[in-house]
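Below, in structure tokens: the form predicted on its own, a single chain.
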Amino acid sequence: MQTSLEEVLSQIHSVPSEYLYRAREHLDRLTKPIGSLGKLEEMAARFIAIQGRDVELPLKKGIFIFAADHGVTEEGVSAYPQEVTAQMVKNFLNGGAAINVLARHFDATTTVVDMGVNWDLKGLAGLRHNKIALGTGNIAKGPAMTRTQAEQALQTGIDLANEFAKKEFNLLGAGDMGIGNTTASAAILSVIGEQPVDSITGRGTGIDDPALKKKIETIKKAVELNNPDLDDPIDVLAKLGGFEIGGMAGLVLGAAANKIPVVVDGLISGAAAILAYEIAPSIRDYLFLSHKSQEPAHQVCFDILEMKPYFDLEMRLGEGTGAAIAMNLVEASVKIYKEMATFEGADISEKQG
């Protein structure tokens, strides 16, 4: 039975502070100077607190690659043609992309979801067929989608989170594929973060200076033309976003309702997380920010959430690649929490004074 957005929102609650306190207390009893494992200790404490119970190892990890096309590509904002989205979907399904390599290495499942690829992908084995439309509208000429379509995108992500919760997955990652989606994401973050478009718009797939100028002009035009309601994140999604962005936002909401942490990837995943946060601020407790993308708009996500990413490998690929690496770190931190000896158990003297 499908869980509505309203029902999901009623199920999202902040992680109890006493759960976090107990987890940190246990970490302080392990055979090491207090806090000496730095961010690994933070990861472990937050993960254990979210679960609120004992956790079995290995963790059951799932990465979702939401794919969709963007009408704004006709404005010349990307270095690659739109058909690359469909071609990469096939590459994901064949196991040949970077995310496939990393997911295999870290023993995580990958699920590819067609949210709105502008290509007939019927019959492709292993693909989740959730196409809302053949890409969004060109935001430089009108809204990306209708509000109904935006809600449908959110619902798809929620349904996936519920499905994988029933399969007892306890760590999810959000990834993306969609030519033109850095334009949509920068537009979303310029509005929600109230930041000037010029300073947060990046080169995406590697565009040159004239294309970057065109991209900035396009985003400014889209924001002015569509005039999204800052107090209504679903309206922002509908006016400026992408179907894959909505799917990821829904995944975050659904995961939080099921008390499952979500590892956020780069800019696109970050924009989706911000939309989810604007809808339900308590989801912040369930987010693990993997890395800092080279896209300048990504910093807006960190500023809004008042959280820091765990690493910076100068990545800008997307797909969930940064999330996959961070998921491995999260699992390593949980192993430390569960398997490392305590001072008492190892008969080692604790720090004096």
The other form holds:
There are 2 protein chains.
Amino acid sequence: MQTSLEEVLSQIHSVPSEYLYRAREHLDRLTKPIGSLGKLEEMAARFIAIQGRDVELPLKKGIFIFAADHGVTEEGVSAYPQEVTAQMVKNFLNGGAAINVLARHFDATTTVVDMGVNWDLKGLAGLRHNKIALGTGNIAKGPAMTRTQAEQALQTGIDLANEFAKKEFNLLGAGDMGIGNTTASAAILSVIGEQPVDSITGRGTGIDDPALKKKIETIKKAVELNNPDLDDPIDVLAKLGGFEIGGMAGLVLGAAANKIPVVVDGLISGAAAILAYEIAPSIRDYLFLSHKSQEPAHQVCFDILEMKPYFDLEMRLGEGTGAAIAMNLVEASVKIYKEMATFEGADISEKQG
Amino acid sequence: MQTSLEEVLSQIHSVPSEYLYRAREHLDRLTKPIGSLGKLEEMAARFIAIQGRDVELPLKKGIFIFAADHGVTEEGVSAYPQEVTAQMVKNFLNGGAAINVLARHFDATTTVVDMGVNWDLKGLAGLRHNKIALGTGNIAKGPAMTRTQAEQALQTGIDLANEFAKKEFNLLGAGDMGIGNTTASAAILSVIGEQPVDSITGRGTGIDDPALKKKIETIKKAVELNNPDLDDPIDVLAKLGGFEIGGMAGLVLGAAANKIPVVVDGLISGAAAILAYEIAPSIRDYLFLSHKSQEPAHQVCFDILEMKPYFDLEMRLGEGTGAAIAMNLVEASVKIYKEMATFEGADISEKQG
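Having seen the form predicted on its own, could you give me the form predicted in complex with another copy of the chain?
To see the whole picture, the full complex is given below, headed by that same chain.
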């Protein structure tokens, strides 16, 4: 049975600060100088506090790759042709993409979701068939999708989170594939973050100067033409789009409702997390920001959330590749929490003075 | 049969740049925008170039924890009593320390080496018994060790690298344990990096302001009193010390001689890497700097080597904890190199224009 967006929102609550405090107390008893494991300790404390109960190891880790196409690619904003989205979906299913390699290495499952690829992918085994439409509309000419489609995208992500919660997954990660989606994400973040388009638009998969100029003009035009309501995140999603962005925002909401920590990746899932945050600010407590992408608009996410990413490996691939690395670090941190000896247990002298 | 330092030095050669070029060419054929995996691509290219031949997966990863005591602790430069070094050695052997948890998680072996702990550890099973002395001399009053002892420390590390090369390990990591060793490391780096002691001395395991002042004064005194020869790294090691620092420097030299990539951790192994670099500059090609430690003197290492660490998780524990994380990332990057599909193989359209 589906949980409606309203029900999901009613299930999202802040993580009690006493849980965080208790987790930190335990970390301080472990055989290391207090705080000396830095961000790993912060990860562990947040993970344990979110769960609010004992956690079994190894963690059950699921990465979702939400794929969709963007009508705006006809404006010439990307370095790759649109067909690459569908080709990469097949690559994911065949296990040949970077995210497949990392997911295998870090022992996470990958779930590839067709949210709206502009290609007939029916019959592709192993693919989740949740296609809303054959790509979004060109935002330089009109809205990306209808409000109903935006809600459908969110619902798809929520349903996946619920399904994987039932399967006892305890760490979820969001990744994306969609030629043109840095354009949609920068547009969304320029609106919600109230940032000038010129300064936050990046080169995506590697466009040259003329294409970057074109991309900036296109985003400005899309924002002006569609005039999304800043106070209505679902309207922003519908107007500036990304079926995969909606799916990831839904996944974040669903994860939080199920008290499951959720890791986002780079710019695209960052934009999705911001939409989820605008819908339900308490998702912040469940959110782990993996890496800082090379895309300048990503910074807008950190500023809005007032959170820092864990690392910067100069990556800009998407697919959930940064999320996968962070999920492995989160698991390492939980093992540290659970498996390290305490000063008392190991009979080690404590700090002097 | 032991390989002498002279023989080892004759076996260390730069990695041919054409190997690096060839590795990068392969990375550019994989199904991702060129360079979009950032530092993971740089890691993979360097690893593959160092090996100069096909690599079997999974990598055989070995972490070494070199432990020793420092006479300088009697000056009150540390937050923990000296006995903690020996207690932590037992903790390592029992698998209860942070490095044990991480090594298990990342599937690396741990080898604990007594280089000079001021405690009778004879009979401790699983420990490498390479004790040179019961701790170094107090550098505020005289040299840390004799030149012969410094050479012995280097030789121990070289022998370990040779032994593990024979066992077909293909990724080594250096970690440390030794109350007082941020004092020795900062002293070494202030001399070799020609940096003022005040600006590079940090709080180690967490000393307060008066102890920090004492630590700075102690380092200044030690440098002045011992007057090490800047152009003779073995003299710097002997004067300012650290049996574990010598061991790690030897490990780096031995790894490079065996064409094995070697990952260093934070400040202490960083200081060791700098000594190895001063002895044989070509070790730089084999060196992977894992993380940026919270200790200010660590920056001196990056400046001397003109290399950047891969990440900053605000860690300052040592033991090889940062190295372990980086070793896992290096392995992930090698898997990406070997397991990802190419554009041609996966029939994916290439970049336009």
